[in-house]
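The chain below stands alone, shown as structure tokens; this is the form predicted alone.
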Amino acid sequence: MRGLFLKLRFFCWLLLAVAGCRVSVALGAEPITVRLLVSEGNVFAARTATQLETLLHNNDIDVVAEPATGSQKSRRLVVAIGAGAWRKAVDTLGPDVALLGVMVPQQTLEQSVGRRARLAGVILAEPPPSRLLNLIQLALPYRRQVGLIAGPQLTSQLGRIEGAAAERGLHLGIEKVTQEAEVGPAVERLVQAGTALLALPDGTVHTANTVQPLLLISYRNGVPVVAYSEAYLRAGAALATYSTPEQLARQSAEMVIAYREGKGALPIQSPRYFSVGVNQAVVRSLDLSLPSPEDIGNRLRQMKE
């Protein structure tokens, strides 16, 4: 019985031990009040902020309407999700409120450098072109010939473009475009001498005027289009990796959970966890052979950036 008795004294001590060491580790996390800033008519944002909202809450960090309602005792962090929310925040926001962002087009970003001292990080809206690339050297093997169609946005980017192509055994051949007239005369040519064509985003080159003359003439000349998003997936890309509201809901509470802890402003991130997705109707359209979505996708995790 004594035995016992000890055994029982030993396993009460325990669990005092782990509560306090939970208490400790709640007391060293300084308290911080968060404001969701939401674009205004991006269902997309809104599906992300509701997500967030969430995993925030389950994390015992409160989300308010306004900042002025949070306790003067916490740090004060606006969350601002989608381009339009990000230029109200630059805008308007005092130096006293941190920014983190969330869906920011890489353009959009670079407008803005300079113009915010408290920025707390940044989640890129675009999966990293190199993503896009190793889905290319993934899952279509046997086409080398690569097209990209570059408009003003992706200037600055092509020379890390063609780089990160050559790296992967890929022949990139590049169409310069200033206007949306200016699209189907390039994707003509590309489809000519490519075996794919990657879709990166630019504001010029993928419209709603063009998406789908640019497909229409890929899929008629047998060249399959990789995307970067569910929506142009939608429209009939064979492939593409995007992320989802709440993949990119994880990676804002894990930003938001580091910026608690004390780590300061973070690096400007690409979306970290996403998905991939095949169009199965275009894909046996065009005689393609692929492996499943998932497995592509647990490859693609893997491949170096």
Contents of the next structure:
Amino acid sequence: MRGLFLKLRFFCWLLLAVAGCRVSVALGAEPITVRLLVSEGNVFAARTATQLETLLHNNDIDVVAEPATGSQKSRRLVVAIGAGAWRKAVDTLGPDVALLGVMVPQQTLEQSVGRRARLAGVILAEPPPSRLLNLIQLALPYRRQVGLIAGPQLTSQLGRIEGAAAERGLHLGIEKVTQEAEVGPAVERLVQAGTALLALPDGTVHTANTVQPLLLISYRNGVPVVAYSEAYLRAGAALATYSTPEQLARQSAEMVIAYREGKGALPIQSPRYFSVGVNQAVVRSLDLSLPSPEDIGNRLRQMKE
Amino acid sequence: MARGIRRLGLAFFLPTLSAFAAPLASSDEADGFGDLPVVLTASRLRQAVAEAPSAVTVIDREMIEKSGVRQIADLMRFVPGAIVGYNDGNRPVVTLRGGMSGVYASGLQVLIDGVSVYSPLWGGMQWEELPIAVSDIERIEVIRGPNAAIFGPNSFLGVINIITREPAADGGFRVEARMGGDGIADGAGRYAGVAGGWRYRATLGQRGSDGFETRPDTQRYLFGNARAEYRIDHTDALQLTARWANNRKDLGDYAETGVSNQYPHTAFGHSADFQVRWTRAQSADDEVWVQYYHQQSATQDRVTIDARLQIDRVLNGISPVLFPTGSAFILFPSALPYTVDLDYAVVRDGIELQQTRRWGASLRSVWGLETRRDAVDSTRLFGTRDERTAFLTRGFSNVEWKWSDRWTLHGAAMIERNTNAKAAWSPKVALTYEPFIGHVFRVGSSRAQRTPTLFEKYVNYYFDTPSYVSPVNPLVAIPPARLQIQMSRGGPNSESILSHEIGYAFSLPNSRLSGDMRWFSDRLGGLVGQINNGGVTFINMDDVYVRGGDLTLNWLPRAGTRLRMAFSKTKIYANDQGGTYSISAPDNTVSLFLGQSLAYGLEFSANYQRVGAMFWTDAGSPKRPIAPIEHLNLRLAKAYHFGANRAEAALVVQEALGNHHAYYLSTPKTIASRLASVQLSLDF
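In place of the form predicted alone, output the structure of the form predicted together with its partner chain.
Next comes the full complex, this chain leading.
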């Protein structure tokens, strides 16, 4: 009993110490006001914004949400969530306003080079390809022939992705497409030799219109799709690694706080926190035996990306 | 008129729908992160053999393509214990657990895309009249045992669920043709595309052959089918399916013994059906759909028979002493041809609702409701101009409770009410245990009913003959008479089955080997048989016990090689009052499949089945088994690629091992012989 009391007292001291540090950091930092710009019609971005707002409030940061229109010149820090919000921000913000982009596709970011406002940081929409390759290596160790459909968005990264696959002992079969209609035939060709299909974000390859043929053809041939989003997992991918709105909001909040503390422009980051999901119905139907998503996730976080 | 209004309504409905919901748009808004349509829904996913609460065989697309078969029924030879016989060249018969049900194999439920095509008139399936090409089939799932709790009444000895290919999984044109011996002339053209937000797929084709040399069974079967899907949004979709067929086939016997049961003649038929389904899916385990389906078919069959066969029976009935069997053929040395019309028309309409839902990590449920009306019109078979109907209402529920990582309990039940049978319930319970990943043991019991067919229930088949005067003895005159062939006296009640099984399924990914095995024991009660009581009538007669086991192994030893083996052993115990059940199952069946990729893009496949000695219960006399049959199909194919286009040429040899009796031991003979054909296809 006495031991328990001592432990409780120790924890109370510890909590007070941590709270004191937090207050001192908050007092020492320059107060800022954050405005959130969210892409219209992007439900995922809206959920991320809601989470981020809560986290920022908890860190004593004022948040004002406004649509991505009108004058933004008075903002100290603008967080643009989604590609549309990012484009509007770089088009309208002056260089005196700092900008943090969240869920910005790589291609959109490259297109806005030279026009951007003062950059506070960017969290890319895409997870690093190496993370998905690690996932295949971990969860589907007997499936080494991996198919990949590359649209214009991915073409410039192909060399790097092929190298990463080779490092992991995976053989990458690549089909290049330039429009949505080419996706179905490309999948048909890939699944003839491939034992897994890797979905990496590409605005031409993975759309609401292409996901049907892609998932149906691969499923028909017994080839699991490994994808990058929770929506893809729900649509029929066998497994996926993705960042939830909560995880993206957490990373965004950390970047806002870092900015407030005067750490300057942060580098462009991939989503740092992520989950692993398994579509049990699809996996069962394909007769695959996989470890639990939690186990895969834990091991994945320990692997080099 | 009402039918016309329905058609008009549909015509207005489709464009209206296209107008209010635009196709799903794409943007660069980090595609694939937001809402995507749920594609692999519960109704699209195939049963996992290891996870299923029943013994399941999945005939996948690779096996279908490489099988070399031209009749869909022949694909069933992959299923352990399944037997495919040919009553004649255009009437294949498929059965599980022996030939207990004869030519109509009424114990098997057959569905196409989830809708029963079980004949309400005859029972079973008219396999030759499936308005789809072999290449239209995505896969076939066969449940090797009763499963009325899920698939509805008449899922008695087994369930065959044919799933056609999705419009979204195809694109462009395909033409295919097959020419070969015995007048084989098959062909089909297909187009799959997108228009106005609809993904669609349409096939037009023909199957034609001259059948067995020993039978008048030439067939020309024209068919068309279309399937379309419209995504309303990321959760909702509308699916339409329509099929049409026109059939011309020769029937009858060549009268090798001098007396023809049916003179060779040509029957004509046509059929049309459509199905509309609305689906809402939030995930693979959260789906609800509602569908309406309509099927109609009509057959015109004018049969000429030799009236002496019936007169002989009548005379013998009057006095076996004065008129021993065969008297009519002495009194009337020449044939007395008499033509009767065996026309009939069938209409089916139904509405069905089904919901799949997950209630957390361990609990999943499926429930559904269906109401269906079957109507058959046949003045000849029913002796009335009124249509005979059956009205079915059923509800079912299935719960899957995975209470630990290793144990799963499946419980299901269906309650059905049919105007032609007593209300009944069909429960099913199964327990699966997975001690190690990839090794599943299963124990289960299931009960099911087979509702009497409208023929068994209401048959009143007779015809009126004119007066005949014997040319041998003019004193013998047969007055105008009504010859009663079959007559129902109240009709039988449902047959029942209680089935128990123990199974084991395994998957060894390291060795690329999987398989399943099981032992089963079935007790069938009240099997419908015929008695001659002033005209043949149907009553519930036999109780039959069936015991057996089967084993299926799948092995992919290396890339490009696939081996599959299916073995079954069956034993039937019966008193054989109404049918010769005890010899109707082969002692064992063996199926082997080899698919092998060769050099120069060649693909070789061999498909073998051995069926032990057995007797088809309606194969007449003598009542003894036909000899064991060995089927062997060989296929050698080569694919050519021209950019994005693909062509394939294949040589197929069916029944490579030569002649055998395909159904009857004596006349009418159905002797299958070696048959070569060439298949060509082009995708562009």
